[in-house]
Every structure is written in structure tokens, then in C-alpha cells.
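Take a look at this single chain in C-alpha cells; it is the form predicted alone.
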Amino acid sequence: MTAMSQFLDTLTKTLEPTQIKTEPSDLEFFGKDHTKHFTPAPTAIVFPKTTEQVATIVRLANEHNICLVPSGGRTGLSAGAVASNGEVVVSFDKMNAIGTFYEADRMVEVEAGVVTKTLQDFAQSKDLYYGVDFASAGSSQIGGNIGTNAGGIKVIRYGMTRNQILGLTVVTGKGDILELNGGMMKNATGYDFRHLFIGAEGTLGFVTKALIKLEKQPVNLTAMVLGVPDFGSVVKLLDKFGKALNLTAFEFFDSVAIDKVLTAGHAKEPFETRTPFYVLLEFEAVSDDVLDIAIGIFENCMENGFIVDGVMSQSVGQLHDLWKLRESISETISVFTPYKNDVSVLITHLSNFINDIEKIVKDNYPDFEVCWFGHIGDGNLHLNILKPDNLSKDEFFDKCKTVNQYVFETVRKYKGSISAEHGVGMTKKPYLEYTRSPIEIEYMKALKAVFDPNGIMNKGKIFD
């Protein structure tokens, strides 16, 4: 009997029959995230629904040595969650339980596999917030938002899910259940090992629970929609609307990416005029003074040449129309198999890093269709090149995975990230020391080694 064979007899003792799959269909479906670079090939699927269960799991796998890989909402861009040699996948699907509600420290526990929308839905039952929301708030789940730090729309306002998360229960790669930090905004004892595990990705351990930091409900969010005449104006407008609002949001496309979503049907024009590129700024008018400002400066903007047309949301149905012209995006670029570079660099850099790409792009890829979009707010660019036609998808990717050394040389001479927001994963792997030192990657190494000794937690995600 092989160490596989015997590891799966071993959980049957301890699991229920649906808590493991093995058919086919489920091994395809549970061993891929949304990226199309590798082929997902894991052996088995497993449900645990406690924390004891995970912690079996692991500690059986270790001595089988068998490597695990996490399974959230496979959402995922940087092929964190494929599993495609021969692992046990470990889904959280079954552990997806809303806990206590700490109404005093407004916080509340969930488990892992906690869907981003029901948390949400959670939160304003509870006349609060949850201040982390993306395209994939219906299907991405808090683990996987936890392992690679998911950012989103709302980061200028509330930050990443580093900023929301008090408390986390942990299984480490020796299969022991780590407590950490208790939900406490205040806690001077040592190291914080929680921030070890967020943006880790599973490969120091597998988080089951967390202790959610709520927030209070925004109040009567409108949004404006600009058509600005370059990038410039852009990081322009970020500065005079910053300064003097009290911002939620501040997104960018542009005007690829606008004529893909309307084509689709999947918003309406915001107004006649079309530009280059386009601002999305959401903020609190939470009275007239308020948007009485954010008028000012919109008429001051329009007499210096920064914005060539706009419309300001007059309802909350108008306010979610507005919104679909940036949260159709990535749906609607889906069809045409998009290479996506999720980068950032200081807001400071950014005028001068996006003419730097854009020159890359076009002399290497002149025939190639560029859609830009992001997250200006803080920093964040998603440069996404649609393949054409008349290439298949692996030559297609050949020939965006050249001007990666370019891409990212530009990255590190503006001292950026090459992920603001996706992990590393397997995609991003080659790629780690760009943004790393070889030094941080020897230190990250070396706390695997004491978390995961044996190497079984997501072998191969972020460094070999």
C-alpha cells in the first residue's frame, strides 16, 4: 500500500464518507483557482469541519508525508490554491460558520471558509461594516482573503485584511492549533505570529477561525465617475479630492476596459464624452457642505484641464450603476484570456511607472490589446494584455511571459511590489526577487522550516 493509499485509509477512521472525494470531476473542480497556467492534478479532496479535524489531517500527513494544499473560494490569481502534484487538497467549504458576535469590541469570529458577501451581509445586519470588498466578495472565503492579504476597493478607507484581523486560529505545518492574539486591540506580549500567517498563503500553517474587526456603516456614499484626459490628471485628481474628502474609494480604467464593459452590456455610458481614462472616487456626503466641496473641486479640475466630463451619483441606484463600470471589468476582460500583472509602487511614482510599462508594452506588443485598471487610492495597477485571436493560450503566454523581466525591472526600479494583492503563488514565483531581497527569502525559508519542518504545506507557493 503506498503512503497516499495509506493516509486516505487512515482519515476514513476519523472522517465521514463525504468529508473525501476522489471522483474526477471533484479533483478538477477543487484542484484549480482562476488562473490557466497549470494543470490541476491533486490525488483527493478533504472537508474537515473543525479545527481538530484540520489539525489530524495534518498531523497524518506529515507522517505519510504527504504534502496539503488549501482550498478556500479559488478565486485566487496567482495559482496559490492549484494543486498539481498529487496532493490532498483541504477545503474549507464545510467550515463556513458565523460565531460569536462581540458587540462591545464590535467583532465577530468566523471560520474559514466564510464567504466575503456573508460577512458583509453580517455586518450590516449588525448596523456595521466589513470594509474588505472586491469583484469576488460572492465566492472568495476569509481564509483565502486572510492567506493572501486581499485588498480591493476600500483599501484607502479601511486598508487590507491585515487591518481587520484581531485574532486567528491557526493549524501549523506540525499539526498544532495555535491561538493567536485573542481579538485584542492592544497587546504588548512579544511576537505577533498572527501577521506571519496573513498573507502567507498556507505555507506556514492553515488558518480556520478569525476575529473580524467591524466597522462602523459609511453614510450616504455617492460616487463621481471623470473622464480625465491623461494619467497624470489621474494622480492629480487623487491628490485634490484626498485632501479634501473623506474618500472610500478612488479607482481608475481605462478606456479599453470601458469599451469592453459596455459592448458586454454590463453598464450603461456614464456620459457622452469618451477619454483615455476614467476616475471612479466614492466618499461620505454626509452633508450638503460636503458635496457642496466636492463640487468646488470637480469645476476647478474641469477649468485646469484635468477632467473633460463627469456625473455624480443622485441615488443609491445610481451609485451602484456607477459602480458596475469598475466591478464589471475583470468578468467582462475574462472572455478574451487575459495575461494580468497586479503591481504597485508609491502613489508618488506612479505617473512615471505607468509611461514606463506603457513603452514596454507597446514596443514589445504592438498588436496586443492593453487594458488598464486599479486601485490609484494605494498605489495599485493591474496591467492586463488580451490575447488575440489568432494565438492559442500557451503561445499566447510565452510571449507576455518575455516582457515579464522588463515589466518587473521597472517594478524594482521604483522599488514596487510585483503583487499588490494576489500572493505569489506558483505564478509569480519566478519573480519573488524583484521585490525580496535574497536575504528576506532566506529568512522567509527559514520561519517554513519552523512552522512546516517537513515541507507539506502548500509545497512550492511563493519559493521552492
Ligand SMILES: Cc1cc2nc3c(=O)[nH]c(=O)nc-3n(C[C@H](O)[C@H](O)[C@H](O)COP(=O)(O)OP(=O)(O)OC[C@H]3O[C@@H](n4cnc5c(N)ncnc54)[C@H](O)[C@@H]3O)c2cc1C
Contents of the next structure:
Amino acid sequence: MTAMSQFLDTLTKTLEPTQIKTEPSDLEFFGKDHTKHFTPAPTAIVFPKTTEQVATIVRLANEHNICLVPSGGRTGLSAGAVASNGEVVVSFDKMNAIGTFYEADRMVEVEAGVVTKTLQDFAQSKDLYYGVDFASAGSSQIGGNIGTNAGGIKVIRYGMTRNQILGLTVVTGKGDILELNGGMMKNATGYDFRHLFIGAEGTLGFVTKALIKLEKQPVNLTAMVLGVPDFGSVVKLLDKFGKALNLTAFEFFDSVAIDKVLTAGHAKEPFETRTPFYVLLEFEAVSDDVLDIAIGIFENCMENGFIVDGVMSQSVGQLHDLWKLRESISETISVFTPYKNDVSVLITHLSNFINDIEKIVKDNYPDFEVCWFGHIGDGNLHLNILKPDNLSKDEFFDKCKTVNQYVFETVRKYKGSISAEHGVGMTKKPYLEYTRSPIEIEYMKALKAVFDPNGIMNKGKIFD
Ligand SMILES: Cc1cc2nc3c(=O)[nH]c(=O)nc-3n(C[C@H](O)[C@H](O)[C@H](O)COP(=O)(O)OP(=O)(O)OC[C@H]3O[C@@H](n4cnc5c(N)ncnc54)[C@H](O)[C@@H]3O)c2cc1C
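The block above covers the form predicted alone; next, return the form predicted together with this ligand.
Below is the whole assembly, all chains and molecules, this chain first.
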């Protein structure tokens, strides 16, 4: 009997039959995320229902030297949840309960498999707000969001997922259950392991529960979509609107992105004029004075040529319509098998950085269609190269990879990040040293060895 059959045999005696799947269609479905770089090939999928069951699975996996892949909503864009080497996938689909709501603390405990949108809706039902949002919120899970330290469209106001987490329950790679921070705002008692597990991509252990901070509901959210002539103007608008208004979002996209979205019928044309770049900004219009300030800046920027055309939402319906322009981009372009880069630099460096990158793109991808969008308010740009019909996926990805070196050298030049919010997983693993020094990576490996001494947790992700 192989170690794997012994492992599965023992698990079959511990879990219910519905908690283990080995059908080829299930292996294919649960063995991959949103990326298309690697072929899924797990051996089995297990569905724990409690933290204790997760701990049992981990201890048993250590005994039999079985590699485990934590799996959330599988919307990840770095192949972090892909199992392509016969691993056992641990899915959190059956751990999706919303637990205690601590009203006085504005905090709720959720299991790792709660879908992000479900948490947003729960917060709304309590007249509160969950401050993390993005286009995949209807499928991604809190455990996956914590694994990647997900960002999204509201980071400029609420911060990344890390900023929402007041406590965690985790099962380490050794199989120990740790309760981290207990939801406290203040706790100065040494190392805060909670933060190690946020953004660890499941390489240290499993997150099974989280204590999540909820915010006050924003008031009268109002959006503007602005057509702008060049990237320099995008940065000027960020400065002008950002100084005067309490922004909740500041996003940008280019003419290729809007073209694809409008052609696919996923959103309505905001105005007739077509411009090279677009900004979508959102703020709380708490009074008429705030609206007047916003309109004043808009007019001033029109006069100075930073804005060519624009529109402001007048109702919740219009707010949602304008957001569709930005929120539909990822799904719309996914049919073109995009090669994605998700980079960030200081806002101070944005203009110079994008000039450098545009040159690299022009020199190296003269025949490829390139689509830019991103959370520019927090220095985060998504560069998407779209696959032409005449190239196979592998030929296309190979060509894109050769240019990565130039893109990431530019990221390094500006001391930026090769992965702002999507994680490293397997797709960005070869480029980690462009952002993290070799000595830092050695410390990371040493930390992993403490929590996961047998190296069974999400092996081959972030680093080898
Ligand atoms: C259309 C679209 C738009 C997107 N927009 C954004 C965006 O704006 N901002 C952004 O940050 N991301 C975005 N993403 C990427 C993705 O949605 C996020 O990375 C999200 O956090 C992944 O959550 P998930 O549950 O799908 O995780 P998965 O893809 O299942 O897993 C992600 C990582 O977390 C690990 N993991 C999963 N569950 C656990 C657990 N319980 N314990 C420990 N580790 C775990 C996995 O092993 C993997 O390494 C987008 C994706 C799509 C498809």
C-alpha cells in the first residue's frame, strides 16, 4: 500500500464519505484556480467541517508525507491554489458558517470558507460595511483572501485584507491549532503570528476562522468617470481629488479595456468622447458642500486639460452602472487568455514608472494588444497582454515571459513589488528576487521550517 493510499484509507475512517472526492471531474474542478498555466493533477479533495478535522488531516499528512494544497474559491491569479503534483487539496467549501457577531466591537467571526460577498451582505444586514471588495467577491472566500492578503477597489480607504483581520484560528503545518490575537485592538505581548499567516498563501498552515473588523456604512457614495488625455493627467487627478475629498476608490483603465467591455455589452458608454485613459473615482458625498468641491475640481481640471470629458453618478443605479465599466474588465478580457502582471510602486514614482514600462511594451510587444487597468490610487497597475489568435497558449506565455525580466527590472529600479495583490504562487515564483532580497527569502524559508517542518504545506508556492 502506498503512503497516499494509507493516508486516504485512514481519512475514510475518520471523515464522512461526502468529505472525500476522487472523481476525475472533481480533481479537475478543485485542482485549479483562475490561471491557465498549469495542468491540475491532485490525487484527492478533502472537505473538513471543523478546525479539529483540519488538524487531524494535517497530522496524518505529516505521518505519511503527503503534500496539502489549501483551496478557497479558486479565483486566485497566481496559481497559489493549483495542485499539479498529485497533492491532496483541502477545500473549505464545507466550513462556511458566520459565527458570533460582537456588536460592541463591530466584529464578526467567520469560517474560512465564507464567500467574500456573503460577509459583505452580513455586514450590510447589521448596518455595517466590510471594506474589501473586488470583481471576484461573489466566489472568493475569506480564507483565500487572507492567504493572498487581497486588496481590491477600496484599499485607498480601508486598506488590504490584513487591515480587517483582528484575530485568526490557524492549523500550522505541524498540525497545532493556534488562536491568534483573539480580536483585540491592542495586544502588545510579543510576536503577532496573525500577520505571518496573512499573505502566506497557505505555506505555513491553514486559516480556519477569522475575526473580522466591520466599518461604518459609507454615506451617499458617488462616482465620477473621467476621460483623460494621458497617464500624467491620471496622476494629477489623483493628487487634486485625493487632497480635497475623502476618496473611497481611485481606479483607472485604458481605451483598450473600455473598448472590450463596451463591445461585450458588459457596461454602458459613459459619454461619447473616447480618450486614451479613464479614471473612476468614488467619494462619500456627505453634503452638498462636498459635491460642490468635487464639481469645482472637475471644472478646474477641464480648464487645465487634465480632463477631456466626464460624468458623475446621480443615483445608486448610475453608481452601479459606472462601476460596471471597471469591474467587468477582468472577466471581459479573460477570453483573450491574458498574460497578467500585477505590479506596484510608490505613487511618487508612478508617472516615470509607467513611461518606462510603456517603452518596454512598445519595443517588445509591437504586435500584441495591451490592456492597462488598476487600483492606481494605491500605486497598483495591472498590465495585461492579450493573446493573439495565431499563437498557442504556450508560445504566447513563453514570449511574454521573456519580457518579464525588463518589466521586473523596472519594478526593482523603483523599489516596487512584482505582485501587489495577486500573490506569488507559482506564476511569479521565478521573479521573487526582484522584490525580496536573497537574505529575506532565507528568513522566509527559516520561518516556514518552524511552522511546517516537513514542508507539506502548499509545496512549491512562493519559493522552492
Ligand atoms: C475577475 C477577478 C478579479 C479579481 N480582482 C482582484 C482584486 O481586485 N484584488 C485582489 O487582491 N485580487 C483579485 N483577484 C484575485 C483573487 O480573487 C484573490 O486573490 C482572492 O483573494 C482569492 O481568493 P480565493 O478564495 O479564490 O482563493 P484561492 O484562489 O482558492 O487561493 C488563494 C491562495 O490562498 C490559499 N488559501 C486558500 N484558502 C486558504 C485557507 N483557508 N488557509 C490558508 N491558505 C488558503 C491558497 O492555497 C492560495 O495560495 C481577482 C480575481 C478575478 C478572477
